[in-house]
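Starting off, we have a lone chain in the form predicted alone, written out as structure tokens.
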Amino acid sequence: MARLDDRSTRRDRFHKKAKKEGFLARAVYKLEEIDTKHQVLHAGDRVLDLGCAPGSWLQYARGVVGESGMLVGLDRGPLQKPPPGARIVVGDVATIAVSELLGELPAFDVVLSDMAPDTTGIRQLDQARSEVLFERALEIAMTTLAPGGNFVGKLFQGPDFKRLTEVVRSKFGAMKIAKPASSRQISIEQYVVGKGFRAERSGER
């Protein structure tokens, strides 16, 4: 019972903090910690946020990239409170055209993904679905990132965790694994950070 109480306290603390500071969700503190440690976002960046609802990651990104930065978010439905200046694309990440995400932009400097499957409680199934979402996010990142760009993607620990992180390592100058303090300790979620995208065919951009 003590462990359950600890989780509730942790959840309440970050939830209350987000509400007090005007953020749409407690998940903002995961990105804040990752960015503080790994410097994935910079002023003026063009940012794509996959699975962006309810919008707290876009809120945080706006604070870092400033008014000169460009924000694009994708989710299955419209946001109730989209951050100012963000272009929200409604669609399915599995089928969305990359051209629709880019719009008039030639490339993104950062691709973020906090996507997670609708969990079933069946560990192996949830892991497999997370891996599919992560692979798709990474595919979009490798298609849309400018040379030297950065990537952050959520991935549940499972059978393909090592394989997928090695793919990131092979495509970026540096790969790190992050477990933010605001993630519940029993959660199998991890965040894979790729910095310095190695574009294979720069002529595409």
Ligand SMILES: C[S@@+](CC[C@H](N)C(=O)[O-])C[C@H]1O[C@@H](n2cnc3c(N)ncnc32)[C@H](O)[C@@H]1O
Given for the second form:
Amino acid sequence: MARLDDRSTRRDRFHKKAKKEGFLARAVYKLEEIDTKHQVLHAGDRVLDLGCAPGSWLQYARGVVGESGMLVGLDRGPLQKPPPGARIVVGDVATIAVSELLGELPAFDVVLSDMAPDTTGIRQLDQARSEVLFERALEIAMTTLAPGGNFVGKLFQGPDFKRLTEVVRSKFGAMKIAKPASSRQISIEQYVVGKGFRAERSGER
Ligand SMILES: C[S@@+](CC[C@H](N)C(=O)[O-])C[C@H]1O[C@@H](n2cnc3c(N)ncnc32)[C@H](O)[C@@H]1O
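Switch from the form predicted alone to the form predicted in complex with the named molecule and print that structure.
Entire complex below, previous chain first.
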């Protein structure tokens, strides 16, 4: 019972902090922690955020990339309060065309994915659905990232975790696994960070 109280206190603390600081979700502190540790975002970057609603990662990204940066967000439904200056695409990651995400841009410098399945409580099913979302996010990253670009993707720890992290390791200069403090410690969610995309095609950055 004490542990449950600790968890809800922590959730409540991050929720209150986000509200006070004007962020749309407490998820912002996960990206902030990952970015502070791994420097995935930089001024002027072109950023794609998959599963962007309600929009706190876009808010954080804007603060780092500045006015010269470009933000594109995808989610299944429209955002209630879309962060100013971000182009929002409504659609499902499984079927969205990469050209629709890129729009006029030749490539992205950073691809983020905080996508999570609607959880059922059946661990194996939730893991399998998370793996599908992660793999699709990685596929989009490998198609749209400029050489040297960075990737962050949420992945529930499951049977395919090792295989998927090995794919990231093979396609990026460095692969790290992050478990932010603001993510519940009992949660099976992890973030896989790929830095320095090794593009096999000719692109620009
Ligand atoms: C944890 S929330 C993201 C929170 C966001 N990072 C923020 O800071 O506001 C996960 C999002 O993934 C989206 N999502 C899940 N499956 C998706 C899919 N197949 N296509 C697009 N978005 C999806 C959900 O609609 C949800 O808004």
